[in-house]
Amino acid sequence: MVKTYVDKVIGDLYVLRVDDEETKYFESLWYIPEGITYNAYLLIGDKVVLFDGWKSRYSDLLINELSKVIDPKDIDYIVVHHMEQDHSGSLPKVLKANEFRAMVLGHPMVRGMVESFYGIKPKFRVVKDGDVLDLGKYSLRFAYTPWLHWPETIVTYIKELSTLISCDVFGGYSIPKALYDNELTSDELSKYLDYARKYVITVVGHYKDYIVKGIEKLRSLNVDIKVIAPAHGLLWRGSPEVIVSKYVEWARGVPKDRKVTVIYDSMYGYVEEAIKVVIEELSKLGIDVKVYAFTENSRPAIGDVLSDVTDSSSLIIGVSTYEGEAFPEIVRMANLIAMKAAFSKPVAIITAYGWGGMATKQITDILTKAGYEVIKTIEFKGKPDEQTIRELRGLAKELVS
């Protein structure tokens, strides 16, 4: 049975959360066994405002939950922060239940997107960057936050509640056991932040520079933010500054001290033999080593790989030569790193070949164009010999020196 929550966040602001344990691949790409939530918000003052919605499959459920608080016909405004269907999918049915009385508010692009996505033409009003909508008891201040993570994305600040409704920004994967950050233990919160890092780099990673720009813009507004209410995951009303600082760290790829991520393939065990030598040496040095192996028995989730790349101090790539080029799964992984997690970090590449090939150069080219510095390459023919093993042992010290 699908779990839902309706709770008063602060003042007259309610959160409506649904837990999605059905979606296995978010955006049909990122494996999320941890699940995800969709959070909509309802403000009841002199006017009634619904902020965003749920995925279309949960439309009827959202209307049911709304009806526990108000009659959907009484909704005066619906704010669309972001048109992606995990937020806007419920819009057609909500408007139908509302008898299309509500005025939809959004970025200028939203009007055409609503029509093209859903074939409807609701009443619509454009909100400009910096606009303030006076609703009597409450006022809404809108800010454009482009490419977080679509061009039409906006956020809303409710001045009287010191609350930022942030849509995808400051969200995270997983289904937290509580609604709010200050209801989790430190261990639970730490685990949630791991899921949030994975969310940031997979969903917004390509536009990560806009995370920093967006946060700088919000800070320049000189508003007091006591509550952050995102569209996925935890609401932050205990320590909202935690998720803000973490987003900045992840966008910049700030490394944890002494953390190395190792990514490799091994068709017949030779690359794995070499990689194990390096891992053993790194472990002796007290390094936190995250290992992702593409072998005949394992296929790591690419979102988890990207997440650990984000806060690693350095990377090790182990790659087999396949038909004269780099093993396809490592090429794919390197391209995703370049697309989503392009940081300036040191990389070592370890390559096995049978008669020759371009595997090392291929991976080097992909990563260096993305900003990585390849500080060491080790190539060996067949299986690693004693000389290669000595080089591999030395590599561990080079990476952490």
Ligand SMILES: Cc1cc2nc3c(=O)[nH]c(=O)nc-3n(C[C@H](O)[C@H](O)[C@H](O)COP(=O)(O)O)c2cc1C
The other form holds:
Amino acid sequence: MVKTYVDKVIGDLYVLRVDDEETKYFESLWYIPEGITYNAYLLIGDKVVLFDGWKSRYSDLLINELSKVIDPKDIDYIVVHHMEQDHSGSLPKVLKANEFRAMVLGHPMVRGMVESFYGIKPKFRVVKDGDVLDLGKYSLRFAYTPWLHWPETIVTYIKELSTLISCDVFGGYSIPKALYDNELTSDELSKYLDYARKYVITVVGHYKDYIVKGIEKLRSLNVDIKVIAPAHGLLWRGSPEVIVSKYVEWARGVPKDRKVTVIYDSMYGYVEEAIKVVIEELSKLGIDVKVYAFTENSRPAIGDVLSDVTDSSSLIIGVSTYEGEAFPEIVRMANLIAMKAAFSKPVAIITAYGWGGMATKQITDILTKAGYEVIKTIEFKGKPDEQTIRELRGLAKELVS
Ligand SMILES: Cc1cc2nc3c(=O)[nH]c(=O)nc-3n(C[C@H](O)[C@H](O)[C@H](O)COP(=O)(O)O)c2cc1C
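Show the same protein again, this time as the form predicted together with this ligand rather than the form predicted on its own.
Let's see the whole complex now, leading with the same chain.
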């Protein structure tokens, strides 16, 4: 049974949330055992406005939930903030239930995308950056927020409600047990923020500089934001400033004090032996160590790795040599870090080889191009010898000094 919520957020603004516990890999990439929610919004003033929607598989359910509050035929406007199908997938069926009466509002790119994604041509009006649509009791102010998450993405500010409907920005993974931030305990909130960090870096990490720019732009509008209503996860009506400052921190990769993420592969145990020495030393120094091992018995979720990289002070990569190159899973991980979490953090690379190879250089090249600073490399042949063990012990101190 799919769980849904319809609730009055503030004034005449409703949230319509559906809990997706079915999607195993969001965007077919990110493992989300924690699930995800899709949040659409409905404003019932002198005009009825629907903001976004749900994934297509929940279209009928959305129409059902909408019908509890209004007749879908009475929707006057549908604001499409973003065309990714987790928000826009329900558009064709909602428009059908609405008998195509509503005017779709969006960025100029949205018109063509609606047609090419769904083969429909609804009534469409372009909104320009900064446009205000006066609807009597309420007014909608639109702001372009390019690359948060696609080029066509916009957000809406409702002045009379001091509310920002922010689409992907300020969202998070997981299925919070409540709708609003101030209904969770501080432990639950802190767990949610971990999921939100994972969401930011996996979904918008490639465009993280736009997060900072987008937030600066919203601040420059000088508007009072009491409620932040994103398309995924918690709505913020207790402390919206928390999620704003967290988003800036994550986009900048601000490190937690003394947190190190260790990522390694080991086919037969020698890299692991070396890594264990460093972990032991780091632990003695009281460092918070997150370890992700690609071995014959373990495959970490790549989204979790990226999430921990985001707020680490430094990284350690342990890699074996495989067919003249770095082990493929570590190459993939390094490329994902470069694509999604390109920060300027220190990295140490520990490489094992049997007879020779390019593994250290390969990983160094990928990470330095992305902005990382490789401060130390340790290479050893076969099993780590005593000299290597001494170097590994020294590495922990070098990394955190
Ligand atoms: C399938 C396979 C391919 C390998 N290819 C190379 C190679 O191209 N060059 C090299 O120097 N060592 C190669 N090695 C040797 C390993 O890199 C070396 O034994 C290393 O110590 C493995 O670390 P591990 O024990 O943590 O798996 C290969 C090993 C395996 C099992």
